[in-house]
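First, one chain by itself: the form predicted on its own, in structure tokens.
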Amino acid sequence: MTTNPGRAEIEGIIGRALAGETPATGEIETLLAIDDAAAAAPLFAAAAELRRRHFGDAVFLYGFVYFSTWCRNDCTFCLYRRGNAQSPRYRKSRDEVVAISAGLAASGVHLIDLTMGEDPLYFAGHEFGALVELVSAVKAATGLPVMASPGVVTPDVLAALRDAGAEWYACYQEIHDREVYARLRTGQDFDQRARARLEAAALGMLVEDGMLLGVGETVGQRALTVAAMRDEPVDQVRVMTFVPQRGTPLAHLAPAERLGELVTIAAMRLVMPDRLIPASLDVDGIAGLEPRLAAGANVVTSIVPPDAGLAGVSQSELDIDEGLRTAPEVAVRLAAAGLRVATPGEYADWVSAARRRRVAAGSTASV
């Protein structure tokens, strides 16, 4: 049985968004309630139009280097949770990470995303010097913007990462409903995680938040999360569909329909038209790229080189060693969709403009 809101109501929200009016939380929930592809078509068209207005036909590419799959946490959704005996474990050396990053830079990506679990090697003794040095080495080897995704760290570590050359800090809340959050990120303080993003923004870093779909949340809880990201000083907002992971407490969940992710991407574009919204290759591989772009995404993430021994997050192996999650392959798919890979200068200009907006907004938000 469909739960779609009325066509006139949807068209009204879309029309106001195209005219520059930011959807309210109740209107976001109305959009996210769309569960029929035909009913979603006007939403996708509006999202693509808003992307065009703000970004033209240019799409940014992010190289993904998951350099440590060790983690101190027991998130119920994650393959790499501490207690999962079925998790593939590795730590890449500094030289390996630098070489992989240099190869990604040569392939045409715009940013290197250095991601790890909350590795006890760093967190147990708060020895983050090696991570700071790694960021510095990757920055020197590639000349590209670097995103640090180390989990929740203190302001002094964030400042050190920034000074080493990390322009970005990514720290996903997954959901902004406290009850569902507690079921997902067991034993992790909701406010501490949210505060880490504010602290990074206050230090002048660009910030990414993200949400996870298909973990038992309601449409209203999804809307709450989109609205919270709207109101945060964040520059990139991500949504990904949960993929059940072996050896985890949520392994039994049925995979969610992908339409919900596409509708959420499009709704986020209406709510946050000038922010970066990724199309991740980590859920459905290269086959899932075009629908996410059609829904308004303008960044391709989880580009992983083959034969480097790297894993993905939601899909640890999908399309990696086949060479389908590479910048050249993505460029071909973009061209088929009437889009193109942005130039390095276009990405640099966007980063500079985002920093100026941060200063102008005075986003040294209270932490």
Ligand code: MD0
Given for the second form:
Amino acid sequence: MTTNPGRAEIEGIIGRALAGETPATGEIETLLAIDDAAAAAPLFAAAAELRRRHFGDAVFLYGFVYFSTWCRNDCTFCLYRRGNAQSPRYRKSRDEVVAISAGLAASGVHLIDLTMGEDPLYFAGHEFGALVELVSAVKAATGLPVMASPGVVTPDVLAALRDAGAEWYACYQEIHDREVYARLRTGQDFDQRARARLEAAALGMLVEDGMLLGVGETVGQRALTVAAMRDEPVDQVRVMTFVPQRGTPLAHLAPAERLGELVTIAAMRLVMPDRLIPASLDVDGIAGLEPRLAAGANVVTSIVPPDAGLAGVSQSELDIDEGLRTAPEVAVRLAAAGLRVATPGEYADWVSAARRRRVAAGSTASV
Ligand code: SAM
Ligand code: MD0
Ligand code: SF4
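Can you swap the form predicted on its own for the form predicted together with the named molecule?
First the chain shown before, then all remaining chains and molecules of the complex.
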């Protein structure tokens, strides 16, 4: 048997979480310090049990449409940072995006995530009309919920996106530590980014926050990030391991062990059992799906159709042309894991209930 000194403590945290107690920040740090598979196994089992209690065996699928890779920013981790000559640049037309989204809807995804860099086409003159219209057109063509991931935008733009039908706003802080953040999102205001999420929530939108793992942060900083998410009005929380990108300042940083991401997914599930937690195909492709599900994820994101000329973010090509980042491929893997693709109604019902809670909370909260 293992002599891991933290074992009894870990068992205590897991037992209390299964009994409905939310782990405190110090307890989150204890969980995130787990660095061997044997010690992680009971954590993963508890996370899967909490997912089952809140979501049964149903998993949600998100189609990913990265429709413009132009960006005015200089994030040190990102392939698409301004001035990276090795970045694939494209901007899809409205009609292409609508056709791609319709195809994704027909393939069985539950949501369309419309993502872009902070494209100067929109940001330079604060001209977001075409983006708002794109949201309306995608909704009309698919009938599906839409997530907007446009970067940091002002409340008037958020309100216009909401009015056009975007249920979700995604904007990831990467880490809730100002110093590490400043090394990642160079020249971008920490508070403004965090405020954009609060503003979206106050407008009645559903919101996603996310963290990046393996960028020189400590376990304590990871724990503070999960704790910040716990205390934020966010409905979906993600973690992705940093993938080094050619042509960028962090190109030669050694990537983190994947166990760290799995342990973080599971800890997030213990801390936020009823929130949506993605398994992104954008880190390890389809091969990375099973372990992320086993760690308690209940959404599969970064589903990208082949032959559409679309890229991923952290894995710009992996498994896309091969057609492995598709809903049918995901469905096969879910079945093998004893899970299933949710029905469209199950996802729509979850979104409606979450939005009712958000609006009710928003009427008493302020930004
Ligand atoms: N441009 C918008 C923005 O940055 O908010 C929308 C794009 S957002 C979906 C890009 C996200 O992908 C980042 O916030 C980051 O969490 C993740 N990401 C980008 N590059 C990555 C990399 N090299 N490895 C892992 N995750 C990465
Ligand atoms: C993903 N590549 O789901 C996408 C992206 C943006 N809202 C999501 C990071 O992994
Ligand atoms: Fe631009 Fe987003 Fe990449 Fe940062 S993460 S460089 S904002 S596309």
